[in-house]
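First, one chain by itself: the form predicted alone, in structure tokens.
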Amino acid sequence: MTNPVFERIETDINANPVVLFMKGTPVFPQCGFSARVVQILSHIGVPFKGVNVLEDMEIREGIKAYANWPTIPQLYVKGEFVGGCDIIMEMFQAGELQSMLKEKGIPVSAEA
């Protein structure tokens, strides 16, 4: 059976390298977590789609189920799940956030 929920966010994780759900834009974050991972990516440079779950409940509600992870944001490389805010924060501080994006394809400018 299939969950036409998870095809559309498999979509966005297929169709672009790296994808952040998030809430509100990367332009106009709207919860300190979400602008915190935003703040990440942008200064190592790393060019990636955000999708606002605010904007949609059944994507909200649908990728926690997808990646059996209960908080947003969510960051996805290459259509793998990577973290959320906590994790992606010691990564980055860890250098294992560039390390992985390159490792993977995904140019990044700033080392940290």
The other form holds:
Amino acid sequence: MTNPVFERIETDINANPVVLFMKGTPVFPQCGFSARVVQILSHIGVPFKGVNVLEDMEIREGIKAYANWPTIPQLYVKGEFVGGCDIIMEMFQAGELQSMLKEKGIPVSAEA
Amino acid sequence: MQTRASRIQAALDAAFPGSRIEIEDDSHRHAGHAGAQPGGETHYSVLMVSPAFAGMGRLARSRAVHAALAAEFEGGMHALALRLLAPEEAGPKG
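Form predicted alone done; form predicted in complex with the partner chain now:
Now the complete complex, all chains and molecules, led by this one.
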């Protein structure tokens, strides 16, 4: 817990209800897995902050250690790690992503 | 020389005995993309049906597989798509 980058990560995930650590930006994702999660979040109308790990080597490595998760993208809701691309996709298809977000007080668009 | 796919297979067989394991090397589909390497062996998809996953949540299942494959991540594996099912979730063909 001595890693100084963890503090930066925590500042981000505590200041924003939904944060996606990704490659590229929500408008220009630079990885298919990141793009898929952006697509799902956009589809269900959830505003989120995208953090481009390609612009910040420290965050890119730090986020893997922080979540003990070896890959990017990583989605955080209310400060908590939810999963990467596969898990978000499975949760979305099962309707669990939408219900989890609603439970945490994050509005989801009605038709999703 | 052993391929990464065969090492993945061996590591998963050892960590999750009695599982159905399907591994695909998707590296060619990511050629030229960040993380891809000239020799390939960077991007994989794994489907596993294992009794070990019964009663485990999604994060726990993935973490268990990541742990079994830690050496491959350290050795340059860039992406691992996972579909991890317990036998009762896989349907009759599972």
